[in-house]
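Presented below, as structure tokens, is a lone chain in the form predicted alone.
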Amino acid sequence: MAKTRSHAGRSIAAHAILITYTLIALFPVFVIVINSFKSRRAIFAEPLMPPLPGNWDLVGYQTVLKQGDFFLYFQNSMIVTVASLFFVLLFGAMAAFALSEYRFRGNLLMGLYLALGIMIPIRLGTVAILEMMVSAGLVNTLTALILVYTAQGLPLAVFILSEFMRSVSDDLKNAGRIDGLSEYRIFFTLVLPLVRPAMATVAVFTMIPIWNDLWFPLILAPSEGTKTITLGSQVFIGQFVTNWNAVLAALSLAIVPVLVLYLIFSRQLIRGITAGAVK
């Protein structure tokens, strides 16, 4: 009796500190969704009452789609991201099966170095980037970009997906080499089904810090037919006086694929984490 209560009191104080934590997350959201409907004026005289026939406006929503080119910016980032989202998936999950599967010499510290990656942030070589992009031709191209995120990727992508392809039952793969597949196709009919959790959490991991981006689209794309929808947004910030109405509704544009790809990999991503910590 004593060990159920006890368990129960633990079960309540995680779930508490659990939505307390997700309030406090949603908090800023909500903030900028609610104001993004109202007038100037009730965003400073009342920021966290939600929007009433009395301050309700949508010349935030308005002036984004008519000034700056929004959708422009809206399809550089999906552009970009979705081009990331491949290649990190594509080449990391087929280093993450090489280091997995086949033992040869250096394989271990393969790993580390990648693993490396994960604890240097890349914008320590933000110049030299710059250097070898403009030597390159590639400064304000989204090929640029979509470059950098892909390095930025994989070091997290290997180290997650080579840890569950290691649970991937040999068995398997040894049958579909008896019955003569190729290793190509032993990696993309055999493997990367299993795994699908795990590249759902990748992708989602990997999503969210390309498309909130600012520094890489700053540097190296800043024209206006190449910027992101982050670099964008900041058309409507000056230095005396800032649009409030348009960047926070641009923000709240920006939330929706995000959203979006939760929605859609939501039960991939918490069959993924809950697989890791079962591990």
The other form holds:
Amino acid sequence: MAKTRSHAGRSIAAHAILITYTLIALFPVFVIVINSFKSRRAIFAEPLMPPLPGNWDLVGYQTVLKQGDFFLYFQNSMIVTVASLFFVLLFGAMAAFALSEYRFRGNLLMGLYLALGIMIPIRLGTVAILEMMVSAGLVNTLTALILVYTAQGLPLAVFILSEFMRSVSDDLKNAGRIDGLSEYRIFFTLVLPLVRPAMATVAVFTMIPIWNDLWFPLILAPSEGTKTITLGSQVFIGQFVTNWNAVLAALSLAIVPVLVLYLIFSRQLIRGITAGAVK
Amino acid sequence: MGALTLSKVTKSFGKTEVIKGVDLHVGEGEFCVFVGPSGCGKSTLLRMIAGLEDVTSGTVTLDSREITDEAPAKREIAMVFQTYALYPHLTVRDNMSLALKQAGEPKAKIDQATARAAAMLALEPYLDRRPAELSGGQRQRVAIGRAIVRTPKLFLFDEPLSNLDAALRVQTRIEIARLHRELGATMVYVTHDQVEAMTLADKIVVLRAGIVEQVGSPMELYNNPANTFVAGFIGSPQMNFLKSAALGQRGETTGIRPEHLTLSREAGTIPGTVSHVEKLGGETLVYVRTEPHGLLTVRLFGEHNYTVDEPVHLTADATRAFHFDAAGQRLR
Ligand SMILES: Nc1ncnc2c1ncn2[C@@H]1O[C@H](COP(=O)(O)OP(=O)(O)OP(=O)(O)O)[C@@H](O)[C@H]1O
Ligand SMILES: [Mg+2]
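Having seen the form predicted alone, the form predicted in complex with the partner chain:
The next block holds the full complex; its first chain is the one shown before.
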């Protein structure tokens, strides 16, 4: 009896902590979203009030949708994020499979080398990257961003996925080999589905920084045709006057796609975890 | 169906040599069992036969074709794993037929082979289920079925029963013996289990640290062990090793199986005290502490009422004793 009660107590405490954390984490997002629907005066007068008939104003959204090529920026961000994510997951998983599955000279060193990128920020190499992109003629293309983000995401992906792939049953892979499956079939049809939760984790960790990044779009692809949404929103932040309505509206809109992607991946994550438990 | 020959096969992982030169012939249709302590290289040797591990030196020949460097799928072998290793995303039917599909066999032949294997193992009701919807025993039957469908020249089993509970293990063991009779195929089987080895094998290979200690039929190994290692490994409970000098026998050590010791309250050649009694119903195991031989096991038929600390006398059946020299080799 006492045991169950203390169990319930612990569960309440855990929930209280998690709920508090969720509230703190969501608060800024909440403030951005409610204020994006308010007039400029209301934003500054009562930032915490929800949008009401009195202060309701869609001027921010109107500005955003009228000014600049907002849909183009959106599309650019989407292309860059999805393409980078695809390459990070594909190449990351392939490298992880090779590292965890095959014994070859220098396997460990290679693994460490690939993981080194986790500790060294890619921005340290900005100048060199810019020079490279200039000589390759890739400045002001989305390709440049996709290449850089793929490189940026790979170390963590290789590191996490190779740990998970080591835990996939050798017997299963060997059964596939005896049945005549190619290494590619073994990788794509046997191993990848089993590390799906890890793939989803890596996808979330990779996606958010790419979507939010301002640095590389500003340096590598600042042209009108290649602006990402984060960069595009900066037009509303002036040196002297900032159009807060527009900034908040742009940010609110920018949240939607990541939210959708996140929901997709987290469902995968949960499905993977529960599927593993049935075993 | 084919005969398997290993000659001077070795395997090293980096600098450590795990298999140290194995020569072995398994005749056509023979059931060969590898036994040995954990880590002695049984699985490694089996995986080398399967082609899942490279052979460092030596050759593997199956049905008079050298397959040392062949890919696993080209060796005409099938393997059953301890963890079943069924493809989780495929139904039982697809699990069983995948190898033939990969080999590009016609559909009619695949269907026929799958149906035959399913019938042999009573798997028909489960053909459209996925592995997650089967019990452990059913999963292992599917794994065996997957091996049968391919009609390989050689079946390899790596501890296929050790994930099953005791009752299921007996049942599946009998099933494997029946399959061996019906298919007449050559089989190589790795196990930890004494009973599996003794009951299934035509030929037992005892391995220790990558070396073959002795090869023979179960009864040859039981009645004629080559050294103390084999003598101690085959037979359960383990053989007793007594000091020859104290018994007035030849050699350094005298080996007597628990069933060849008799126990008496009145008289005998070796005095001792009862240390522990295990009653199994059909038989009783009595552990007796003696000087200078240490703890000896006696196996008695039926029920016996010995109590702990009771003084008793043991007598060894000298005609069933084995004599070993100081290095553990059998003296003949
Ligand atoms: N990939 C590997 N790299 C290095 N050493 C290995 C590797 N695989 C196996 N070994 C070593 O080879 C030896 C034999 O291993 P193996 O798996 O064949 O033993 P086993 O007889 O099957 O044991 P068990 O009965 O516990 O299954 C062990 O000492 C093990 O540490
Ligand atoms: Mg093993």
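All of these numbers come straight from a predicted model, not from anything done at the bench. For the two forms, the rigid core is made up of the largest set of C-alpha atoms that agree within 1.5 Å on superposition. Positions refer to the first chain, counted from 1.
Taking 2 Å as the criterion, Ile17 counts as shifted between the two forms: its C-alpha moves by at least this amount when the rigid core is aligned.
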